[in-house]
Amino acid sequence: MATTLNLYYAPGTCALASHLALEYSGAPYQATRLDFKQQQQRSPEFLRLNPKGRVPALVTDRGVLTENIAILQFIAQSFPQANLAPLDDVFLLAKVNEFNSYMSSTVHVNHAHKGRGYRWVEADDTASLQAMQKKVPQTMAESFTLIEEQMFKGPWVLGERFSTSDMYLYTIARWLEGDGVDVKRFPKVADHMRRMEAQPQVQKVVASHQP
């Protein structure tokens, strides 16, 4: 790739998944940290890059990519030597996108009901916001029960083959404790987290995401 990739991220967000993929890929990249408390994601400079005002956003030599699913596949295909996705198997590649789509469209949304309910109801609708927050432990636990029992092959999401799905699973599993769910309820996911956290790539990237 002609230019160094630049990933915009913020601590505690799903951008960790894309950051991990860059680190595992061996790609030349830089990571630009945004401070959400200072509303840097709403700054004119960032909104010119990503009008959505969210992370991750990846600046490439062909333009800006947003959304984890797109960024993860872009990284995997741009750096195939890293073996971050089963590019040689159309069905398994579809399974990667199936899993990552579930993390993005369902599990992440469940989590967002806790702190960002204003995306769905009026900010002054206290009763609705509280009802959404109260539901989060249940919906997150239900999602991870499905992952544990049906979607997770072990020892990695696809089985023996490590992929970007493992980075996405790890990223969102880190939110369980804050969502009132004990990860030990899901032994395979808990073991997955331990093995991910033992890897130097994960340790390096997670350190840069500390508050």
Given for the second form:
Number of protein chains: 2
Amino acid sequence: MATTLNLYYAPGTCALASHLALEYSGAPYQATRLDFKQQQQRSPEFLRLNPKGRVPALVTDRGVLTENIAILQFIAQSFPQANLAPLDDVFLLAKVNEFNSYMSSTVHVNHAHKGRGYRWVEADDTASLQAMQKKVPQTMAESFTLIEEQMFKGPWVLGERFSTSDMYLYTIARWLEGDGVDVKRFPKVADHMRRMEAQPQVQKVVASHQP
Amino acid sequence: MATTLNLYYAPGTCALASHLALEYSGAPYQATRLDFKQQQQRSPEFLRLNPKGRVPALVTDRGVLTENIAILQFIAQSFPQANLAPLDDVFLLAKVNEFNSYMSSTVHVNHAHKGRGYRWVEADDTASLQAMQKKVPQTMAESFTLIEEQMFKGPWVLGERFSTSDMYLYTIARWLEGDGVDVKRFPKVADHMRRMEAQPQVQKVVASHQP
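Next, give the form predicted together with another copy of the chain, keeping in mind that what was shown is the form predicted alone.
So here's everything in the complex, that chain up top.
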């Protein structure tokens, strides 16, 4: 890469998944922290980089990439020696993308109904926003039941192979407590969290995501 | 492949994107239609294949794949001669996945608040369900404004290269009318729809998705 990769992130967001992948890649990278409380994701400078006004956004020498699924595979393919995805196996790579897609399009969306319900109803419709918030513990628990019982192979998401899906699962599992769900209900996921948090890469990146 | 691929789909769903990719791949495949009105996606037989109770679900000789993003890249990589994705270019392939992820995790989710709001509030909470439905024309129009003005390169999503992103865009653009949004507001998307519908592969698959 001609330019060092630069990841825009904010604490508490799903950008942690892409941040972890960069750290595990072993490649040099920068990480630029945005303050969502100050609405930095809506600044003209950032909207020029990412018109969606969201994170993650990864600046590369070819342009900007958004969406965890795309960034995760891009990092895995750009730094194949780090072995972050089964690039040699079309079916297993699809299983990684299947899992990551479930994280982004179902589980993250469930979670977003707690704090970002205004995306789907009027921002002053307090009753509907509260109705959405109220169901989040149920929808998150249902999704993690499916993960625990059906998707998670162990010891890693895919089985023996560690992959970007482990980073994405860890990122979203961290939201369970705030969403009113006790991770201990899901012993495999809880054990996975503990093992992730024992890794120096995770400790280093999580430290930069403190509020 | 030892076994012929078999795609489970239902009319009106996002499974059309994966169905189109199979047709464009040139490979032999089967397509099995489910009747959602009869709740066939909740049948014990289908839940054994896909515990999510959703489509698309692609049965392969290695197991079942779900989630359009995963299936689309799996088909593109399994049948590279069909040239359905820029497999030779890590960055461009990421742009395909970025676009497809926006389709699944943002635009499809916007649309789902019209008919499937019960996923995120109680099914008998009529006021909240109506509040969600009411905002769908706005959220869909906002997403398609971003597609029209920022994402769509022309003549295809990626630019000169036709890809699975064109199939996914076409699939979701078909929902605009029912969501109360006139596609003519988005001239590039409207022209793209017309060119897609002129292709024999699209005509053949769409015929099998009639209600």
